[in-house]
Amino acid sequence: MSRPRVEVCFTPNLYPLHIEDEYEIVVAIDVLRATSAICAAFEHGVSKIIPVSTLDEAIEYRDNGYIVAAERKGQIVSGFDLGNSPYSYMDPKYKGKTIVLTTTNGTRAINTAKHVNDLIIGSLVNLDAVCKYLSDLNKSVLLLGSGWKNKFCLEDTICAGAIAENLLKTGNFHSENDSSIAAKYLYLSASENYFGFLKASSHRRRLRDLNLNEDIKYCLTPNQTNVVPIREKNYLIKA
């Protein structure tokens, strides 16, 4: 039996070029900050997260009484109580709750892969847990970076490279695409000092300019949780 593949897709707009290869699992990655915030939410007791792509959808949920988080360009959208800071979801008042979430990049990436049966949420904060989960499943995996408005970004690619390298090292997976090789070597270059390597990255600069340095530190610190969020129907839950 042939070994399953693990490959990297840099941005959601490149996703259609990969789906013809029939991956069984897609891992959505938005290190700064959506998938990191989702992991933090489940680590601290949130029950479900409903990811939506547009503000119109978010407003409709809000008008129907849901707790709704909305972020655009790194900031909380006016009229909403939450954005996508991981620390927001650590508040005990959200324990056991369902939260609707829309972000500039992360939720769009999640919903880009809406037709795949198995979608999971990956980030640096749950890196080892995701790698173990994927290794145990032993199925073909596409690692989907959220990017920034469909443009390449370093932090998502580095995280994807970390996951790919960990799976390839088991000997049970193989890779064929140059995007996966590039992601792997970016990860190997950055792995000793994520903060230093990403110091000049575009999205880290955006968040730093918004005084969100604590968020950056949280999101770039690996293995703070063993939570692996997965999609069930139209919402995310803890596996």
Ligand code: 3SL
Given for the second form:
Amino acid sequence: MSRPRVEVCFTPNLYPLHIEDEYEIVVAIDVLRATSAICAAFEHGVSKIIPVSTLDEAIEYRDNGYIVAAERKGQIVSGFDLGNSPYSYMDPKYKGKTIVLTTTNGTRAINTAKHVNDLIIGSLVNLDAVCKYLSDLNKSVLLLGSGWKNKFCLEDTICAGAIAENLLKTGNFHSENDSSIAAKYLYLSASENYFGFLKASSHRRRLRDLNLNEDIKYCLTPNQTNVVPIREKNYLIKA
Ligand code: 3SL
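Having seen the form predicted on its own, the form predicted in complex with the named molecule:
After this comes the whole thing, all chains and molecules, with the earlier chain placed first.
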């Protein structure tokens, strides 16, 4: 039997080129900060997250009484309850609740992969749990970086490279694309010191300028949770 593939797609606009290869599962990755915040939310008891791409959809949910989180330009959109800081989802008042979330890139990436049956959420904070989940599943997997407005992002690529390298090391997966080789080598260069490696990266600078250093630290610290958020219908839950 042939081994399943693991490949890396750098940004959502490249996704249509990759799905011709018919992957069975997609991992949406937005290390800074959406998928890290989603993991933090489930780790702290949030029961469902509904990812939406646009502010209009978010407003519609808000008008129907939902708790809605909205981030644009790294900040909470005025008129919304929450933004995209992982720490804000740790508040016990959100335990057992459903939260609607829209972010600049992360929720768009999740919704870009609408037509694949299985989608999970990956980040550095749940790295080992995601690798184990995918390794046990043994299906072909596409690692989808959120990027920044469809531009390449180092942190998402490094995380995708870490997942790819872990799966390839088992000997049960193979990859063919140069994007996967590049992601793997970026990960190997960064893995000793994510903070140092990403120091000059565009998104880290963007968040640092907003005084979000604590968020950056949280998001770049691997394996803080074992949760693997999965998509069911139009929402995410803990696997
Ligand atoms: O783009 C996104 O989805 C966000 O994670 C961006 S930010 O970290 O909130 O700036």
